[in-house]
Amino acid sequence: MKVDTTVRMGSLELRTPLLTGSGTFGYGDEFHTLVDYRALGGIVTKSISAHPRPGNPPPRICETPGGGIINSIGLANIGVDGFIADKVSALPIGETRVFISVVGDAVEEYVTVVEKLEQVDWVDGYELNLSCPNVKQGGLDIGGDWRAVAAIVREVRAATGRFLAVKLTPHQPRIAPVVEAAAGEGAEALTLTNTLVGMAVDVERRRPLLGAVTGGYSGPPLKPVALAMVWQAAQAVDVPIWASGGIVTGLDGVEFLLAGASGLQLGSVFFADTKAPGRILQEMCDYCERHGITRLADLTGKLEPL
């Protein structure tokens, strides 16, 4: 039996459920000879903002216990003028979707972002970076606040036609109100979830592990964290929800499918296994044939009460 592995949302057709996650791709130049981009449905790049940013002090990652990582890159990148004349033609056009996530310390400068790379044709859409737990403005403080979520995506709705995505934070009481802000004003995905604040110790000299003390912690011992967010969002809104946290196997992807998800956003695991997307589509491809189903995408929202 052939499982069908195309997902669709809204005007927007992915190959297969699997993107990269933002930040653990690079601009999406560097992975050509490592990554079989036919078991990608897209790219998100690492976020792109108006000007460039030289990131935390090293060192900026760091393993942990149980397979996790924590990270401080600080959302170091070459600004959007730099993005456009050095990276833009390295990309994977035409071998998969891309979208370029988009950074900013205020409303202005998300819409800065995207005006200027609303001038590149092939850009497929955009991913809103409403939740970094690793620099100093913007970040939680942004992503924590529903009200800042509405005018970000409200200014930048009504700046480009293209797909638009809003990434958000577990660090959430209730998922709910911010959920619900980013999809009325026109979002049309929403990844869940960006990282989880974290630190770790050299009990040795006894100093942090990261220049910048904490960072963003990711990796499998995320993914119930983020599993929960990705049921209480799609309990919320009907919009398609991309996952991501934690996604090492398939039977991971088929969890956040049947809590609610229609994208699965891959990102620590590429420091591990760089040939992962074709094995994870493998793996949930035999899944829906042991279990008689045709498409990965019948088994969003399926999850069924005890």
The other form holds:
Amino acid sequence: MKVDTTVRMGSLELRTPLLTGSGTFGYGDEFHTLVDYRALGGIVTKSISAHPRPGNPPPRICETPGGGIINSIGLANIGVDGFIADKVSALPIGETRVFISVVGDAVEEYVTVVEKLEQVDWVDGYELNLSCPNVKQGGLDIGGDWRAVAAIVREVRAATGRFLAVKLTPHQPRIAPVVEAAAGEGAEALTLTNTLVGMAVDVERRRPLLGAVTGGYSGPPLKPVALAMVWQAAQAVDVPIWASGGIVTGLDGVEFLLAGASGLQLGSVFFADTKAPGRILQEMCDYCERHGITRLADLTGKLEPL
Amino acid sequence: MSPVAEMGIVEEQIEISEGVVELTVRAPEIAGLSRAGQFVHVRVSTGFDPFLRRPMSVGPCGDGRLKLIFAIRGRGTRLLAGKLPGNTVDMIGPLGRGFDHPEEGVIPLLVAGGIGVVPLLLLNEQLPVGLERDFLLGVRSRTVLTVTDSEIERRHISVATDDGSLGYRGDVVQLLARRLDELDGRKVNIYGCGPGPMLTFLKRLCQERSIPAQVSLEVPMGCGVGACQSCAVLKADRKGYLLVCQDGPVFDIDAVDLSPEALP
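For comparison with the form predicted alone, kindly provide the form predicted together with the partner chain.
Next comes the full complex, this chain leading.
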């Protein structure tokens, strides 16, 4: 049995539901000889800002027991002008869809970055990062406030007709108002979730393990949190949901699809297994074959009541 | 050069000294491509805990095999140390920028601290046969040597120990200073790898005597290929960062900040 892996997201069709999670896949070419792009429906680049950002002081990554990691990159990137000038040849244009993650300190910066990217023809869409835990602005302050989310999505929506996704923070007392605000202003996909704020300590040296003390917690331990948010968001809105949080196996992906996701972002897993896209896609197809399902997309939202 | 993913097969596992392990791994592709100073990104778990790969300098290699030599420092390296002949090792490599060989007439001085000897063992092999060189190794004590006694003899490695239990009593940078005095102004290039304090002293000595040096750095790392930007080190001018996985792990000593604050 051949399983159909294509998924439809509004105006776009993706070859598979698998995407890369912003920040873990660089500008798109770093894993070039190691990753099978055919297994990906698209890549989401690291977040691009209006101007270059140097990033946070090191150390920028550490591990926690149970398979977690915490990162504190601080949105280091070359800025939108450098990105457009230097990274076109790097991007897997034509091999898979290319979504640009956009970040800013304020509404104007998001719009500036998108307007500049509107001038090039190789962008399939944007993912607004409204949830980075590692910078003072452009992060949690915005992502947890539905009015701020609405304002940014509205302004960016006015600047582009391209596909527009919005990445949200897990630090929300209630998810519904925020996802409703984003969807109401024209977001075509909602990415849930960004990392959780986390911290780890070297007890022998009595020091934090990260230069910025706190960072973004990700990896398999994040999955239950992300799963709950995906499910809650799917109850609240009809727009496609891109799940992100600890997906390392095909069955993780199936869980998220059943909870209501349409897209699945692979992030931290690339640090452990660069062959993850092909492997995870195969594991999901194996699941479908076992259950007599012919289209991966048919799993979305098919969670049965207890 | 493009890195490859390769499943190596362990052929031998030996303990060089207390807590220092050498794995001989059959991995023809990576072994054939590696330049001294480059590293492999090694998966230590068959699952996802610990999650991250461990960057390890490529040790001596040839004949389709490479040596991974490491100190057991935590859960990841302990798992790796438990690999037995026949077990597999999932590696990506070779990664990063290696050492540049010295120009003609310049004497390479290899200066290692502890487990930092590993990339220099490969450099020592890859330097032209018969080229005059010096190979210095500093360790705390002879009980924690990072190379075997027979290698020390065969490779003519001069050892410094903090406690004087073998060779020169003192640190390896002091030993280097003495050697430089003996060389009396002849042109040299220094190749260094070792713990933070050693690199701090090494940079100071190189600056005082205006000697060019390349050093290999080790920091916590994520992807290993430049995507995640986790392995940043401060530039010498403290304006921005370089990535160990992509811009290094070998840097010109003047390019990076090696002060104690920068090497926590």
